[in-house]
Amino acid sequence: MCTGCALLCDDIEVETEGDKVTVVHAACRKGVARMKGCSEPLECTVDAEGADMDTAIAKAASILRDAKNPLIFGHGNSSSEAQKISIGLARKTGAYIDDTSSFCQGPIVEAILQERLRTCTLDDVRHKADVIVFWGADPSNSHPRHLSRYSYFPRGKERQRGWEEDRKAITIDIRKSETAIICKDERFYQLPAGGDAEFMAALTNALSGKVPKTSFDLDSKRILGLSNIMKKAKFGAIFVGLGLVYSLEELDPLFALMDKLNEFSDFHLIPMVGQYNMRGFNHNLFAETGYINRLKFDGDSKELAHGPENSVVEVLRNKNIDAALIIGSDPLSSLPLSIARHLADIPLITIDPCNNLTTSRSAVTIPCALGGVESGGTAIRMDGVEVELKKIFDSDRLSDQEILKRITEAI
């Protein structure tokens, strides 16, 4: 099982020498890089000095115990078992807890879990879908095996004639991506930045039999043509990328479009999740609290606070936290420096297989086993399907699940 992205491809073969993966068959370039491991493996340190595991865990527990408002963040590259322990640790320490969905696919996943958006599995798409829409997404680069394994090119049980005759792929984006080139010009709809909600409204009007109009230069006949293709779909799938998520201030236009589409056809939506188990964290936190991210626990009670003010971005911007535990993430690289800078001013603990910018500024670094290679567990694919990760070989490194359990016990 490849943990290079949230597709979690399960047809990978590897060759090993000792405790190293030397050759990877069938995986994409992202998967090969992931499964071959870190170019710079993380070492166990306390205050930038080498330390043993027991000392590092004791120091991490001390930092979290002494903090009044700690943050626990990351989780997208952790097993579901580790995520559940992390949630328990946040409850025990009265911490803020969040993940990368807070500033990416979170609203889409939340709407699916609340049953406000219809979804399906990638296997449904492979076997049934005759109309596929990539909206604000470029899987040719973000998920290199997406088109070949699940969406456009496969010959499914009900789509034996494949992309040549049985499938139509459409790209809606602000630029002509590599995926748009594959879908061909007549099925590429170029929008101005921020124009997605207006285009959704026009498309919804076209589906309703009204003349679609937009303030930007897009032929009404082309919008009507797209609405006719979508109306006639026997099984449709919309893959939502960050381009769409960042364009919408709220999801109401998307809800309206999906509701209208399903008056005529059978359409579903899948978020193009990046990290291999980001959606797993959303599912696990939702099952326990009814929320998918942006939480603050009260350590003295079962109370919790939820809202944008508890997101990783806002607690860093407002300097609300006095310590942080980062798991399988690199916020100093992924967040704007003006926001992430506060992490360098507080005690920082990082659990990760590899060195990165965040580990270089951490008071405590604890190396963990590489998920899907050196440790197993479960994860949830981008379409919500739970899968089992099986380790390829044993490692002397503890899994993130074991490290988090030991830190929790030490507090």
Contents of the next structure:
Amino acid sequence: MCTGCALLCDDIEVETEGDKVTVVHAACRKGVARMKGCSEPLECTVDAEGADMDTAIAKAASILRDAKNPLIFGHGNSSSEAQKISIGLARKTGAYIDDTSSFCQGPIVEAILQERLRTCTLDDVRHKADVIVFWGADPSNSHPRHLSRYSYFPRGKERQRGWEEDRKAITIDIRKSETAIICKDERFYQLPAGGDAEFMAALTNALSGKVPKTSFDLDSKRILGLSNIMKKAKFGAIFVGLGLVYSLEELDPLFALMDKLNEFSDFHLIPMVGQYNMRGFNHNLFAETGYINRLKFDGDSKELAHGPENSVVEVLRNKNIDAALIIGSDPLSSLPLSIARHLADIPLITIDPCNNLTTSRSAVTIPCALGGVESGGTAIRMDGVEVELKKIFDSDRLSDQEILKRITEAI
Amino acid sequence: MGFGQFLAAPEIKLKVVTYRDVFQNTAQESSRFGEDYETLSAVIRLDLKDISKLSIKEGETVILRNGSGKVVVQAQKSGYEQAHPGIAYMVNSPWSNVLVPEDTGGTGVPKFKDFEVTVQSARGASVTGIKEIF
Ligand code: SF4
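Counterpart to the form predicted on its own, namely the form predicted together with the partner chain:
Okay, now the whole complex, with that chain kicking things off.
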């Protein structure tokens, strides 16, 4: 199983020499790089000096114990078992807890878990989908095997003639992505930045038999053409990418479109989740608390605070936190620098297989095993299907699950 | 090297749209601090008209500035058939994140994919290294 992205491809074979993966079969280039491991593995350190695991864990525990408002962040590259321990640790320490979904696919996953958006599995898409829409998504770059394994090229049970005759793939984006090139010009709808909600409303109008108009003068015949294709779909799937998530201020236009589509057809939606188990974190936190992210536990009481003010971005912006534990993530790279800067001013603990910008600023760094290679567990694929990650070989690095367990015990 | 020397070069305001790239992503898996990751990340892809307005040649460096920060990256042609003056593309990376505004309106979601920068030639200057970013 490759953990390079939330497609979690399960057809990968590897050749190993000792504790190194030397050859990877079937994965995409990103997956090969993931499975072979990084060239700069993380060292176990305390205050930038080499340390043994027990010292690092004791120091991490004391930082979290002393903090009034710690943040626990990351989780997208951890197994569900590790995530559950992390949630327990947040509860115990009265921490803020969040993950990347907080500033990417969170609203979509939440709407699916609340059953406000209809979804399906990638296997359904492979076997049944005849109309596939990539909206603000470019899987050719973000999830390289998406089109070949599930959404466009394969022959499925009810799609024996594959992409040549049996499937229509449409791309809606603000730039002509590589996926748009594959789907061909006549199926590419180019929007101006921020034009998605308006286009969505026009498409919903077209489905209702009204003339679709946009302030950016997209040919109404083309919008009507798209609405006809979607109306006639036997099984439709919309893959929502970050381009769409960032462009919509609220999800109502998407709800309206999906409701309208399902008056005529059978349409489903799947979020293009990036990190391999981001969706797992959302599911696990939701099962325990009813919320998918952006939480603050109150140490002694059972109280929970939830909302944007508890998101990783706002607690950093407002400098609400006095320590942070980062698991399998690099917020100093992935967040705006102006926001992430506060992380460098507080005691940081990072657990990761590799060196990154955040580890380079951390008071405590604890190397962990690479998920799906050196450690196993379960994870939830981008379509909500739970899969099992098998360990390929043992290494001397502990899993993040084990490290989090030890930190919890030490507190 | 100071930035004062670039003051005379023409400057233009551009909207930046960020995107993902599998080659850069692969380089990131191998090393955040590697040369490949920098070469594939510290780049801005421009429309031909904007390149000529800036009086630069493809492959030269430009300095990007806004209220959030500044960073020197390499300028390249976008290669899109359709002209897009006023809009530039950057792969999502720590270099683009230097320029993403802090303001979120309290929503918890920064404007990662859509922000403005002032661009100016930085001929002769080298690209900002990842370790200089922070
Ligand atoms: S598409 Fe994703 S899961 Fe599949 S091989 Fe590539 S990186 Fe790995």
